[in-house]
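Let's start with one chain on its own, the form predicted alone, as structure tokens.
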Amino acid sequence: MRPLVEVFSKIVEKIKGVDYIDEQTLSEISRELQRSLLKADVPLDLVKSFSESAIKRIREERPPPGIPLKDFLVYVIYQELVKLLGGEAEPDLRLPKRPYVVMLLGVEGSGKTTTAAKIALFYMKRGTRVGLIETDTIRPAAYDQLKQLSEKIGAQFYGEREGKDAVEIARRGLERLKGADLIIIDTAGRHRNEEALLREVKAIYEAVKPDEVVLVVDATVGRQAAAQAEAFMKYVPIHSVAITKMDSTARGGGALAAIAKTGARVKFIGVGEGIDEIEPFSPRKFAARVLGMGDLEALVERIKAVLEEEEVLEEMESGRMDLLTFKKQIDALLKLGPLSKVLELLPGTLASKINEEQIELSQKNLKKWRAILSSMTVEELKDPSILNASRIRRIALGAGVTPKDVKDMLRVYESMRKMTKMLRRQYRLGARNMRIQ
């Protein structure tokens, strides 16, 4: 998503940046967008009637009183967005009935197995019971893929090593997964030209008869995302769709704005290589990161799902700050998921301004430090006053890191507890202000 973000993000900039909105302004405009969404490889027709409408709106539309001409340039064109990739409507993650049966489809090379298990994690958090079925009989590792994922996340499996019979494994691994709620069934790679496969895909369809169908699409494909889905609509009808890879590629927006067209829905869409990096798409909150207005409704519900945990802030705000809380805090931030990723839901465009090189360095630390506080006895942790060289340079070698880095991360932590200890005196000074009053 960060490559999407970085080329609408300078738009914004520009619209922002004017102190008038005049026709020139706009025709510029008009062309930034044109380039953008082309860049993006959203289909020649989509982006002229994306422009074309979003600038008449501005022409034609007077902002609402107390509204700056250019923050309702940019409402306009968030709305326009949101429509491309097909409207306002969330996705529907409810399982309607027990089992609810999945079936991935896809072409090779799309990460539609990793899909399954990623879309497995995402329900197993919120108490879905999950079996996967690997089908795939052409590509020999696929087996060995979905088993391995399904141990690593904790989901029952059904494969035969050895089978040759796609539509029979289907039909058994239903037979031996009932207790689940949820059942994804992962098929082989297809190619739309492959006939043969792709009747398969209807034979597997009709003797197990899935409740949903997802279709599986890497976003470097762009627009080329639409011949696909329809391709595969010719045999199966196809319920929903997963879009891989966003993180990588700004043709992320034309895989997104193709599918759109076809009339078929984006369920959801994947932000990472991390098992547990996917989530729901949402064209009114992408739209709005892709901006550069950020998302802080899923930021503040990420951070709410780890404060949930741990009890960092009561302890900061009690004043007991010692490595064991700034032990917890650097979980926390970890638990969050890559720096990159949290920066996408903050507004404004500071993502785009932090480059990948500081970024990477950030995470890197956290991760150092991590394993430095690892290194470390209870003992330690809870009293730092106690380290000296001799315990340094054993908590460096037990974290396969340097002495310098250990001393450094505790003049980290100093700075911090310090900080807090500042903010604590200010917020009770203000308060007895307030009683005062």
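Heads up, when I say rigid core I mean the largest set of C-alphas that superpose within 1.5 Å between the two forms. Numbering follows the first chain given and starts at 1. No experiment lies behind these values; they were computed from the predicted model shown. First, how it differs from the form predicted in complex with guanosine-5'-diphosphate.
Superposed on the core, the two forms differ at residue 407: its CA moves 2 Å or more between these two forms.
Relative to the superposed rigid core, residue 44 undergoes a CA displacement smaller than 2 Å between these two forms. Once both forms are fitted on their rigid core, the CA atom of residue 129 lies less than 2 Å apart between these two forms.
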Contents of the next structure:
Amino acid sequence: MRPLVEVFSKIVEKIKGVDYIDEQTLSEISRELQRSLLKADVPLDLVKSFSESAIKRIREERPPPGIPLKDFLVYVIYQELVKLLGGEAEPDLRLPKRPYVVMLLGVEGSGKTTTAAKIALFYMKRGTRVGLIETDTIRPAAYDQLKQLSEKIGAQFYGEREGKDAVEIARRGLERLKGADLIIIDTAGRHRNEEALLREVKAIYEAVKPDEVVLVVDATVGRQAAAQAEAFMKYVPIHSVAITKMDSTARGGGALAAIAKTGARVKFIGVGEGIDEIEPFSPRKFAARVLGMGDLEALVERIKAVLEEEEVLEEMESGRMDLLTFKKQIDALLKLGPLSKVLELLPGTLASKINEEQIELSQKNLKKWRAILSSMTVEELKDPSILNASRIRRIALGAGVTPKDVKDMLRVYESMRKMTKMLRRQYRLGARNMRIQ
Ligand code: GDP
Ligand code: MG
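Other form of same protein, the form predicted in complex with guanosine-5'-diphosphate, not the form predicted alone:
The complete assembly is shown below, putting the previous chain first.
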């Protein structure tokens, strides 16, 4: 990981020195972004679209109120990086059936055998019973390698030292290990152009019908990872990818981006020679780490909350103020923290009009209101005029409050609706003032 962190530390350093944005700063950021990505061996077309998209956002978007420009720039780059690495989704590590059969494939030396043992240990630590099968009959040392690793971690093992037929070994192994929760089949590797080997992989696949086929790719191949994946995909479906040796090269960044572009999902990364040096791959955590921002998640949450609030204001502006908007606004307010803090963002004249007592009251009410709004149907939220006495009784019951509470909230909502236009204008003014730093 260190090599990639080093590559990106330059851009982070550059951004930390930015106090305002002009064309020169923008082009410096753009150049530094491209340089970093190229060093990580990210494919050229992706480098181009990444920096174009990031620069466009930096040019068009402004930091939300209260967020310093530097933080906002890192946030934009973080988000674009997450997109480049495959999106927001977290890896799915569940084993939906038992035994769950996984087959590893990849070229010689990519780290298949090591990764088989690493994945085994990863699941064993979570209480899974794991069996490992070695089907590599081409390298005689492969049998001993996986057998020893299995003994080290205490996993069950099946292999045949003098075995000739990989398909038969896989079949017998499955039969022998069928009591396990997870069975991992390791295969031989050699060069991907060797038809015979790819045919063997296909034969094992068809005989065994594994639940998941994992392609193992060495990070040092960088952007070539895509070509490797595509070559294998011609023979067998690839369900997920493990990228090894992320600890030893910055080119792993390119491998990750190239794999994401093929549509395959990277599920694990190998981050060292040690048998426990494997991690589920989360684009979000990875991007945060690469940018050296341990506290990035907190910043992201803060920005998202502020942006949500902005979105609500925009909805009000367009006249779409209904209870749904009201609910979103309450959620945003609760996320932003104490209401008095939020009011500090408003221009002084307006803030002073709202007295302390009212703030106290609203703060306590927010949670109650959220409960009330949560027990309404979407239909009711969109059109509060349909709320008759029996609906109000049902809602109150669902929220654990009295019908009077519901009516009180509706009254506040009504007066809020009337006030929004004025509030919005003032808030916008305040927000704009805060941005000019
Ligand atoms: P196979 O031929 O695909 O089965 O590859 P092996 O599992 O035998 O691994 C080849 C070499 O890569 C071995 O020396 C491993 O120790 C090394 N290796 C595997 N994964 C990693 C990793 O994540 N980091 C580092 N630094 N080395 C690794
Ligand atoms: Mg091997």
